[in-house]
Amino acid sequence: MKSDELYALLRRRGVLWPTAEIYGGAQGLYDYGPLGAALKQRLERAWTAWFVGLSHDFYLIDPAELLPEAVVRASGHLENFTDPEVVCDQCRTSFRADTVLEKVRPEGVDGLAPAEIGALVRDRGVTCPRCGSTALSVPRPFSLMFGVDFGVAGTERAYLRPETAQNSYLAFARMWDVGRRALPLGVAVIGWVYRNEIAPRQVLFRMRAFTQAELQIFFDPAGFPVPFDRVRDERLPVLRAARRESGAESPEWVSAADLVAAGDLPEFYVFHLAHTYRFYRDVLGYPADRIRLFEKSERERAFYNRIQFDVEVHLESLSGFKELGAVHYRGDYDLGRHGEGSGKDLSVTRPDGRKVLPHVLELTFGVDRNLWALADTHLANEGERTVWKLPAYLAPVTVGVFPLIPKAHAEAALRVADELTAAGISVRYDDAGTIGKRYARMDEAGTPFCVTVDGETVAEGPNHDTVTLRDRDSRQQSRVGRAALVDRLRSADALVRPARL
């Protein structure tokens, strides 16, 4: 399905719309309707329970959003949080340096100098994409962040956050005391953040305000153990640096222990990362050979990462693959820098009597870019039928109920639609329409279960108090007690959970 035809089911269907969409919607914002707010919360749940659930020592935080200048300074984002711009001279449009050039380079440009885009755009004789001049300017730094007057007088200032991890960082301290005063300790925070993109586009890909879910791990760098035998036979489809470099696209399938024994990445790393693709594969239902984990080198990654894998999704509305989240080992750069920031010794002293100024090991997801990539990949067309197969717990509605004759069963329908909301299952009523339409709607929206109250529901006899329970992928159909349906449904709903540390 290409990208504008999926935005318009989505939209649609209510997942969805632009923000301030009476006045023309606002560009890189959007906002999401029951369904999108649900499959969010599915999500986010989903994300907490797998990673924050890894150990009795993670956490997850709620912090605020607004960061004085002193932190954004400190951690490097006011000097180096910038994308290359490259402004049109006969139209004055800006562009992102990566979107101008994605025809003629799809990797990107992380890593190149401005001198080196600039070459580029010039040799490749690339052309606006608005008005089709080659009268391109030399890309220079645009700065991402949004700044805001702060105090009663506007002469301090902030800064919307541009991610949840400098939150993190700074709550260690007091996190440290809050938990065991033990390593590894894990601080998540799930949110909103903003960034001032130059050309928003690809809908919930390159926005202005998105929701980040990030895992900060600190860690004593003299040792981090980690249950390496439960993954160490695990394939994975890690497309490495220098491979890339030399023009292959497509991944290498490695055992996580081969991925250790040669030399570069560490047990550590290597353990979550083969537990993040499980993630993606096992609990987001991404088929593996649609996921890739891509290794940027040391020009490419960000300015604060030893090493980075992005793990990206071929998603066929954006004709490629698009990353979804990354595994960032950060070293001590941030405890570091935010300890000469604030003036503040952040290191711990361990069991053993050394102080140690902790390690960081990030995981990151975007959760509005998993949300676009789950309808990209889980909507499928059956004939006539347009089902959206997520799993049932990520799904944003678990059951569907319906009167088969409104007049007749509509109490008991509703009785049964009160009962198991009660219980704690996600329930969407439904009268209107034919029961094949009212099918249809709910596949559409990913409804994993239908319940059909009839006749055979209210009358005596062998049937008395049963529902007819619809399986939305097989569309198989079957009686099933009022009594059993709430565990039914529950044991569906049932999370996928890792096994601690």
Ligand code: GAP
The other form holds:
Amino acid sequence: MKSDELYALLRRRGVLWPTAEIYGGAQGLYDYGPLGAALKQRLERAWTAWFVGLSHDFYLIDPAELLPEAVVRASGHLENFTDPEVVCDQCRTSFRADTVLEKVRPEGVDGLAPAEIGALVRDRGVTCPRCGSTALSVPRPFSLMFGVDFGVAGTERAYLRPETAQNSYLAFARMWDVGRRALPLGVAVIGWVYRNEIAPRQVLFRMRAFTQAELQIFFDPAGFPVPFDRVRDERLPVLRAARRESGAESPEWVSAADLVAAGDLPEFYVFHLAHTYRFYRDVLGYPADRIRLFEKSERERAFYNRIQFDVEVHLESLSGFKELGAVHYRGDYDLGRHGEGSGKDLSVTRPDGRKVLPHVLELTFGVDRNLWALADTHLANEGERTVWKLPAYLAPVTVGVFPLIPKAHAEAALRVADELTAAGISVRYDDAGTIGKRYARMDEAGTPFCVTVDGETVAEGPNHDTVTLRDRDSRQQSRVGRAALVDRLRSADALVRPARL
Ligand code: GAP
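Alright, leaving the form predicted alone aside, put up the form predicted in complex with this ligand.
Starting with the chain above, the whole complex follows.
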């Protein structure tokens, strides 16, 4: 589906809509409706099970979204978290430099200095994407952070967090004590982050407020043992930076063992890259041939990273590969900077008496982008119907419950709905329109099962209910009893969990 069609469908179904829609919306801000909020929650639940569930020493915390200025100064965000902005002197519109240069340099401007971007704008006859003028300014760094007055006097400054990662670094010393004083130690945060993007666009792809799920793994740089045998033979779709430089765009399938054998990627990094790849393929269900692990070169990667592979998925709605998450090896950058900034030594003592400053491996995941990608890859027109083939454990609603004839069967259907809700299953009761219309609504919402309560159910009385269960994907219907129904729905709802480290 094209982006406009997909967005229209998601809006119509109440998955999401622009914030302050009745005022014309606010650029880069979106609200989730009932289906979107439930899907987001289920996505976060699946992410937590897969990543935080990797070790008994990994924890999820829920910190504040506002950071004192000292934090973003130490982290380097105050100085470096900028995008190059180009302003059109004619129509006064601001653009991100990569937007202005889209036609002459489609690969973007990551790693280019402002002077190099300026030279490209000047020498390649670039014009304003809005009014066509050539009067474009010299690029200047534009801070992506939202600063706010903090406290009553207005003399203190705070910032809405630009990434959840910072909270995990701030919590490290406390978590060292709260946990078992063991490395590796994982501290995960799921929550809203805020970036004053110069040009928000592509709905959930460049937002000004969005949700990240990030796991920071603190480890001893002298060794990060991982059960590499579990991934050794996994073939990964990698696009190495060196191959890209010679013009390659498609990934090569390389085994995890061969990636390590190449010599420049440590085992712990490739293990987590493979674990992350499996999440996208096996848990979220993106087709393997639409995923690529895109290595950023030294010039392109974020200022704090030593190794960076972005996880990209090819999206029909946005006509290309899009970054949905990444695996970042951040070294000792973060604890080093916060150690200096706070004046507190963040190194720890290992069982053999060594004092070490832990390094950080970051597994980052954009919740909103993945929500969109799940719609792009799993929602399709199939003949007469539109069906969202979400894995059952991600579907916002697990089962639709319908009375065949509302007047005659509502009481029994409501009872079935209540019983399923009490069993912890997500239920939507629907008695409006024909059964066909109700199935169609559920198919579009991604509901994997529908239950119809009919005269037979009513005749059986409250203790011997059987109902008709319809499967979304096969459309097959079967008569099932009460206990079998709960078992079937519960097992479909069960999360995919990894073996512990
Ligand atoms: N802590 C590392 C970090 O923040 P990032 O690449 O800036 O790295 C991580 O962001 C993820 O957050 C991205 O892979 C993407 O999925 C999501 N993301 C980043 N900017 C976004 C935006 N403006 N709108 C929606 N999602 C965004």
